[in-house]
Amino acid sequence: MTLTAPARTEAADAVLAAVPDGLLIGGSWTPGGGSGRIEVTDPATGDVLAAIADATPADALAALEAADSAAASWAATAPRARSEILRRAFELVTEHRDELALLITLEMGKPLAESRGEVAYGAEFLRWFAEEAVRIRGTAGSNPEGTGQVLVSHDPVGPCYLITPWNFPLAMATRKIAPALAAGCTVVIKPSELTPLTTLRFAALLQEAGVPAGVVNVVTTTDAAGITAALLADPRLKKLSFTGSTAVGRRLIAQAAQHVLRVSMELGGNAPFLVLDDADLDAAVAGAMLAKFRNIGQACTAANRFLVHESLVEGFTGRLTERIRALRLGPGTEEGVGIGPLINDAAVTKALALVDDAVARGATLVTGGRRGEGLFLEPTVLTGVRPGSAILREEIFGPVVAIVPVHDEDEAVRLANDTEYGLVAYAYTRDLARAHRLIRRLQTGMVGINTGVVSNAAAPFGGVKESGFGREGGAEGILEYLTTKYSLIPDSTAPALPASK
């Protein structure tokens, strides 16, 4: 497979020129104290897109100082004022949607059509939490004894440290920053060094929207462990929100325990995709294409294990393979491309190793399974994947379909739950009672019934088991950035209760 790398366009050069190359600390862009620079490359071509500041732990602490200094005034800012700033940010992101989509594709590799979808999805968190900012409510009522009023109120938790992954560089930033700002919290955000440019451009748009100095601070670094350790050891930090692997999440939870930080974790996934005997096969294939190949399979919500009723395996495999073979590989900047490059060489190597292991254990390679030039991997279908195969245990994070035949619903549910992860499950059935039964039985934080996409800004995103805890989005999302305070106001006219013995 030979691909021709496209020449850099004027549009791409203009988009890259608008990206700040420094750290955002206290409202100012600064080169920071690091002597090196981070070179951000295009995974489709290997070309260097930009060289940006490489923060040190001292830079991270300066960002936390700025966030802490701005915390009181931002918390005291009227909810309506915070709401209007977030609404303006939504409008700016929407206004710059084509620019942001191209930037996402340049640094991450996904096709432009999907990048446009990410911009629309990411912008919705700004709009949603602009609306939630003015709906932070408490409760008031008499205590059961009738001797006083119980008041419950909510306050911002304080300065937050947000760590985002490389695969959705805009949406993961908006999904964390928007609820934090709506709640009245200030933030230090560290994007992945693989795809930091979108976050830097977004931060500049937040400034344009009117976010005050110090409320949002951005540190880009190749020393993630160093700056994270420095921030988590500082008592001024009150909250950690992390999206990434379960292995890293475990270490961060342990570090966060030092100061008993509020912690939200959105970790790994191993999503099952159930196709039961009464499924609409065409709908299931269409859903599988979305659940597996969105973002080139590089999503924690990507379907990992396809558990297909034995009566439908042949038809499902054939139809899905036909759709997959029609996908065009190439740089995401070219219109019509369906599969872009993976993020780096390690991702390609891992995916191929999982395919080889499955085939060695008896699976049949139906299509794909080959590496192209650079970081491209042919979309792959494996059927008859056997128990014990690594691909059934590990998150693939690539365009590989692993199909396992099942005898009935009980076996499908048993295999679906046979994992330490529990982020999302997908299930196809035409039986409403069965659908509700599956929702109860599947051990995941989210379930898609007859759909291959579940993410929505108005819904709580998150998992159970080793896929993490806490929720992003929905009415629940803002609660992650709020503390709950209970106050008692005694009623002076109420009769005194006898002292308990």
Given for the second form:
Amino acid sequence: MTLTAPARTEAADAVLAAVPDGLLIGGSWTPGGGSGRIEVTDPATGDVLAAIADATPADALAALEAADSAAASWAATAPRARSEILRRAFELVTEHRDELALLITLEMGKPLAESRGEVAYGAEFLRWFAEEAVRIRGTAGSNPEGTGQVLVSHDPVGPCYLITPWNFPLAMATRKIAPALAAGCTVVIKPSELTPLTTLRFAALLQEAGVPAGVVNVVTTTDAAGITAALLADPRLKKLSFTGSTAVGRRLIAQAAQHVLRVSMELGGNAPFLVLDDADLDAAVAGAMLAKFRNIGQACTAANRFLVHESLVEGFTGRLTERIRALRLGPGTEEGVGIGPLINDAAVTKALALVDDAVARGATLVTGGRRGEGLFLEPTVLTGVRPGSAILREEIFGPVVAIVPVHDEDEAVRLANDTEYGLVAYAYTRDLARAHRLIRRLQTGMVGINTGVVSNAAAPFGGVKESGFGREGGAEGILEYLTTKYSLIPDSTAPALPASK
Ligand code: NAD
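Please supply the corresponding structure for the form predicted in complex with ligand NAD (the preceding block corresponds to the form predicted on its own).
Complete assembly follows, chain above in first position.
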């Protein structure tokens, strides 16, 4: 990128100065064995923000060694003590909210107000799982044969490898680390090489909160495939939790089969946004702005396909376009900016190619469709998008609205489900019975009825179909890091088993 970077503010310099530039292994920050450094850049300006350690596979194995060595004592730490450390981490993240928000905006590009929202959302996982750590329940049931009691209990799964994407640098880390620690597991986390700084700063806050050495280890690397292959081949690793694209997830599932490793997969999405004939149009437009433009359209939960009843297409398109034209494009660090840059050049090129393909197949370009300076893309609205357009099949991951007119509920549901993805669906209707029917008919892990945002630490987040399996948050989130153990305790009064058995 050839933009001239504006001078960095003192606040930005101070925030960057607090970020460790090494790997966290066994409680110490180390440069690792890699010869190079990872240069992290600001997508709004191209400015190099920091140069950090670039881990090798040997560093990753040292991190796993540290996680394995700490596993028994962390599993034996009283749940109340684990809970209090997580609670302290919640408080520290909350105290440092402005610093973390600025760091997120600097390395990822989203507007500051949204970064503050991510810090609040990310911190909530620490508070939620601090509460869940002391509520790991089992069951006791009678054996139908009358020979004793069936006890079901849970153990921590063991050392976990956590891989996170670049689009929510704090929340994707807390959403995995908090339940793992609550369950009594130790971890090695590998953030995206595009946005590793927030995870590094967060890890330093975890140390301050009292997380013991070796319980959380951080490796930053440009060799994601190399260090992942080394870790997945090591039998000391007991679990992989991945958030990222379906293409990479598919490869990791195959690699994890080698040791029959437990895996959780939070993968890509292609969310439909249904506006049915009885929808409240103002509410639908407000929800669409959130579902589409949060994170500059770069969210797995971003609405990808707007399936709008034909009677409402004109009103919906007009009102949405008006709101979109009022959004200010610019660096996320400037207050009042509504749309920041995309993460890299490939993202801009891909979004524009999807727009061009849709137009070539007959869609109407209502607004946008042009690249701005650097990595900025004008928010775009397409209407009358035709079947067969690539934009209906692929994740856009950018600020582009694709509107498809539909005749009725059946057609909307059929088109909504016509994708290999199944993360989330949004639907606008004022009819309660219809809402329940839609919840049943939509093939996704999550459904938002008359809302454009479903993310909530207290709810199980996750997908079906090729959007993955496993859940993060809610009562279910901790189960991903626990194994279920059944024990039979024969009753002394039970009849003796026949000798032949
Ligand atoms: P990505 O798959 O390119 O990368 C995700 C992570 O995997 C990064 O840390 C990356 O370094 C690592 N990685 C890449 N190749 C690897 C390999 N061969 N072996 C091991 N690790 C590898 O995805 P991304 O571009 O960072 O993130 C965007 C994607 O993430 C989108 O598809 C989005 O939908 C998805 N996502 C899903 C959720 C969810 O909860 N379902 C949340 C956020 C993002």
